[in-house]
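Take a look at this single chain in structure tokens; it is the form predicted alone.
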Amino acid sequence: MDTATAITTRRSIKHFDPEHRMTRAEIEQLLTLTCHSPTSFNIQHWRFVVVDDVELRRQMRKVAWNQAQITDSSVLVVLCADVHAWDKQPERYWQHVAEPVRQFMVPAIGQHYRGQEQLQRDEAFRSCGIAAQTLMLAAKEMGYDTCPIAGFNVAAVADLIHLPNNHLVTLIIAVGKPLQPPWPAGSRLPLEQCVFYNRFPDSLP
């Protein structure tokens, strides 16, 4: 499947085919492909908790408004992000490179992150951001669908993960089998309402 066509059929489902299971193999082969997303210093801010245990499943449910896609989906992935990845062996994230970029860069991490707790809390999000896109259309060119959720008591989630701390969690990702097709599509703006060159309007549509 070409990109263009997974971003424009990609649908948020909600009814999953209960019965059908991802292989080891292919959660490997999606989550591989989701490191594959861009991270500013290539921090790697991401953290994937992948959910399997059935009861666990019923668990995190309750606290998600019930929503069947969290125990019906064929995976379940929590995404998280380490907020003081920038101070882990930032080393390690140029490990590989010529020795004059490692010596610009690995400095250059700590001295854009350290002392901004927002920044690194904002970083953190961004990064997840991304690699939820990245994430869903892998998932839409291996024949899967997925549903992004947010609407879950975040704190119970932590908890129920065992959540280290100076994590946060970010989204929950279910993919899998549709058992019926998505609800009818909504609408998009169109480009002149959210599209500006150079600066905003001085008044907004």
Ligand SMILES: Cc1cc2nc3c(=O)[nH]c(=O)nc-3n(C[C@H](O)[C@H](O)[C@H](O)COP(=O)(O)O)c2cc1C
Given for the second form:
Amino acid sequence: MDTATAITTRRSIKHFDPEHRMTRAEIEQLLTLTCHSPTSFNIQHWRFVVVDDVELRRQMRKVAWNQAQITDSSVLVVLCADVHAWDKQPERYWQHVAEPVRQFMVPAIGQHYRGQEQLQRDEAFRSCGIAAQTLMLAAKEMGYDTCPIAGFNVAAVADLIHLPNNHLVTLIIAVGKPLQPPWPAGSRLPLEQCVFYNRFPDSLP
Ligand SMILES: Cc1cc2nc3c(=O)[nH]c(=O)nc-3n(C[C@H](O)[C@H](O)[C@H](O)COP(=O)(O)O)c2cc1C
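Given the form predicted alone above, I would also like to look at the protein as it appears in the form predicted together with the named molecule.
Expanding to the full complex; the earlier chain stays at the top.
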């Protein structure tokens, strides 16, 4: 599938076939593609929790507005982030490059993030947002549909998946085979309302 087709045909699916399961190989293909997404300094602080335990999914649904996608999708991925990944053996993010590059990049990571708690958190959401879209487009190309889900109790989901300290839950993505077509598509804003050149205009549209 070409990229434009994947982008324009991706829709959020609310009803998945509960009988369908993805193979481990498909899940790994999907997440391998997802991990090609960019991260600042290549710190790859995303952590993906694949929830395939039926009882755990049932418990998650209870804290996620009873949304059927939580239990009925083929695969449920909780996109998390380690906000301290920048400080955990950062040389592993640059181990296959020439020594001068490594000597420049690795110390720069610490200089950029140390003491910058808000930045560490913002970056986690940026990276997981980009990874989420990569995952959804990769799934489309693999013949699957998706639903991004933020309608859940973050603390309760964190508890259920045993989220470690200094990690965040950013988003859940359900992946599967649709049973019903998506809801009617919402309208997209015309470009005049969301694209500006150089500066915002004095009076906003
Ligand atoms: C951050 C985020 C959170 C969302 N949370 C939910 C959700 O909890 N449940 C749901 O059914 N859809 C959810 N959606 C899907 C949106 O409703 C959907 O993307 C939007 O209406 C546009 O429709 P489309 O994705 O089919 O193009 C979410 C989307 C995003 C980006």
